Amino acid sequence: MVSDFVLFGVLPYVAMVLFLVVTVQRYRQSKFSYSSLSSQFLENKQHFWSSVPFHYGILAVLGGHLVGFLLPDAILGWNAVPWRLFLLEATGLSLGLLTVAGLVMIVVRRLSSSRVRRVSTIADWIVYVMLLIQVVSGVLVAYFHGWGSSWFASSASPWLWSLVTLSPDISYVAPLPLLVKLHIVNAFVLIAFFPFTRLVHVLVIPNMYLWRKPQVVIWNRGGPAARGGGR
């Protein structure tokens, strides 16, 4: 079908070109906009309990997708033993639910805190809607179309590799259920919209903290000001 070719043979390239071109151009023209614009100082308690589950969950889920893309044969080999297949599927579903819970709490925080709501932009809300569609559809796919790790390795991975080799073969994904197609299409729409949002902060993670020497900070509670001797 023409629609399948547009969605799975054209859209991925459009999304990646937008991602690369706009990301680079934005960094060259306004590198200081590469920030999450954290609102943690406005409301910290709920921020912790929403942000931490979401970030750990989404990173683990993305890591699982990456392994399925790079090592499909290893995934299929692992899944050849039933208990290992069950373990992988249960782990993936649990991480998906953790991601959904964290994202829902993030949205609730944005809506319930007037200070946080005031600093939220239209782009933020568009991103949250797309992220909700992505993670909820992913959980629904895992629930209604089981053994996703196996059919991802046997269908989605070959299709993604066909995109990499510039010879898109949509026959791998055309027969997939509509819910799976929604999950895939929304992922590429999110990639295309990525460089226009604060999500770009993930590209400039402060990796230097991994090897920077420890710093000792001393809180001087007994200084002159504390004893009343300050001017």
Given for the second form:
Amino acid sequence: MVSDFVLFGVLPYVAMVLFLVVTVQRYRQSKFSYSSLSSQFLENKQHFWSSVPFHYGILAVLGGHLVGFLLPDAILGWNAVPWRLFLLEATGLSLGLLTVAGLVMIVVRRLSSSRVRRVSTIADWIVYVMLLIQVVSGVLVAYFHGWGSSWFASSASPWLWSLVTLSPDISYVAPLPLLVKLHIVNAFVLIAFFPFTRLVHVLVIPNMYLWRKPQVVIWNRGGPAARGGGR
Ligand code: HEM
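The form predicted in complex with protoporphyrin IX containing FE (HEM), contrasted with the form predicted alone above:
Next comes the full complex, this chain leading.
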């Protein structure tokens, strides 16, 4: 189908080119915009209990995706023994639920704290909606389309490798259920949108958000809300 070709044979390339070109361009033009513009100093308690589970959850889940992509045979070998397959699937699902819970709390905090809401941009809200679609669809895929780790290794991984080698073979993904297609397409839309948003902070290494001591951040732009005023 033409739409499958556009979604799985063209979109990934458009997304990767946008990601690379705009990321490099933004870094060269305004290095200091590579930040998540932390709102930690506006409200810290709820921030901690949402941000930390979300970040650990998403890093672990994406690490799992990376292993499935790079070492599909190792995953299939591991999954050949039933208890190991259950263990891997249960771990993935739990990490997915941790990520969703953290993200929902992040959004609730942003909606419920007027100070944090005032410093949120349209791009922030778009990112949150896309991230929610991504992690919720991932958990639903894991729940409704069982043994995803095995079929990721035998269909998603070869499809991704076909993209890497510039010979896209959409026959691996075209027959997949709609929910899985939504999960994949939204991932590439997210990748395309990434360099325009606060998500670029992921690329600034070392990234110490997860273990650094609380810090005081003073923004030198925007209105009184941005400077912590308007109490
Ligand atoms: C922005 C990128 C992505 C994010 C944030 C993301 C997030 C998630 C989450 C939270 C889960 C549920 C936890 C789990 O079972 O591991 C999941 C599962 C899954 N994702 Fe993704 N995903 C992304 C990209 C992709 C892509 C590009 C593919 C396929 C090419 C994919 C295929 C899958 C599959 C097959 C599962 C089910 C795994 C299982 O049942 O064990 N994901 N994803």
